[in-house]
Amino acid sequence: MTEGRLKGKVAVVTGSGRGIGRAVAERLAQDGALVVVNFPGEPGEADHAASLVEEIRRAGGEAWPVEADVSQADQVARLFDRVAADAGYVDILVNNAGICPFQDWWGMTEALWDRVAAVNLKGTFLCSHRASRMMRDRGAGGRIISLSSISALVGGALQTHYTPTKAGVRSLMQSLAIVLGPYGITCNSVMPGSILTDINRAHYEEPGLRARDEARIPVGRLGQPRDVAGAVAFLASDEAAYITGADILVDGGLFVNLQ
């Protein structure tokens, strides 16, 4: 029984209104954490965040929403200033916010490249920088968990802008593990494989694609956001206190079956 193992902890989950981030926020709240539900200021996102906060509260947990585009330093500063003012501290940061608008190489624009890099990699840097300072100054350690991807290890014809950012997120966690370990702050990455979310739902509606990918996954199915949430919850817990600079593949065995 894991319920309550994060009681008294404050967790910030970026981009948590939908998809993997939503499942992570739900799981951390179930385990007892007060969860700050971050969402970007795009149409509909506030509604997603509000519904998540309502679900968590209805289940007896604690959560509140904060709008911030993680690629913007001033908005990230306001996010963590709000956390400091209302919660007092942060124990767990989950860098989940990310985008992957599929695009072929020949149609790639500088603007799209910059936007994906800004949200996925720069956003992880900005949030980790602010959260780690709060953790260091409090002196009680902490957890930084970043959503990388199986795409950090393999290429993708429609992801030439995305895969470098996820490799960068993984590398950043490895370096921060060295920097922040002396302060009791662990830094790890979780690397989802083929997880069914809003990012790829339309892709899998194309005839034959879902069946093709499921046939390559040893466990025989696409992943669900809750599969990733379990790995994040473990890394956030005391059980993972001696794990840092590590990667956890959550892919149903896809990576080892790619030959």
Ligand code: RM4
Given for the second form:
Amino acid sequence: MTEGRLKGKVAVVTGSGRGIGRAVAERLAQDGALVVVNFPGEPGEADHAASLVEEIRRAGGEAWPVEADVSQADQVARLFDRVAADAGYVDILVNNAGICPFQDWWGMTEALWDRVAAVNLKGTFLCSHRASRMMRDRGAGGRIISLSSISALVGGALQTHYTPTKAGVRSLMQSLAIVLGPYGITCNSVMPGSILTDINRAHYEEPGLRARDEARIPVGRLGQPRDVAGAVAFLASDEAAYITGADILVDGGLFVNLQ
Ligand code: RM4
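Next, give the form predicted in complex with the ligand, keeping in mind that what was shown is the form predicted alone.
Every component of the complex follows; first up is the chain already shown.
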């Protein structure tokens, strides 16, 4: 049982109203953390976050929603100023916020390239920079866990804007592991494979695509957000104190099944 292993900890989970981030927030709350549920300003996102906070509170956990577009420095500053004011500190940062609108190379635009890079990579930088300063100044160590992806290791014909950002997130965690290790702050990546969420639900409605991918996955199914949440919760715990600069592939065996 892991309930209670994060008691007294404050966790910020970016983009946690839906998908993997939601499952991560639920799990960290189950393990005892107070969870700051960050969500972007797009229509409907506040409702997703509110429903998550209500679910966590109904289950006896602690959570509150904070809107911020992680690609915007001023909004990230406000997010962490709110955490500092209302919680006093942050122990765990999960950089989950990410977008991947599938787009073929010939139709790729500078605007789409910039937006995906701003949310996925710059957002991870902005949040990690603010959170690590708070962790350093408090002197109690910390955990930074970023959602990279199997796409950090392999390409994607419809993800030419996205895969570089996930490789960048992984590399940033490796460098930050060096910088922040002396402060007792670990930095790691979790790399989901094909996890069924809103980010790819429409993509998988294309006939045959889901069956094609499931046939390539040794465990025989697409992943669920909770499959990823367990890996994040482990890295957030004291059990992972000696793990930093590492990555955990959560893909059902997809990556190794290339022959
Ligand atoms: C992941 C991987 C999955 C895709 C998501 C959006 O990195 O490529 O197959 O569904 O991105």
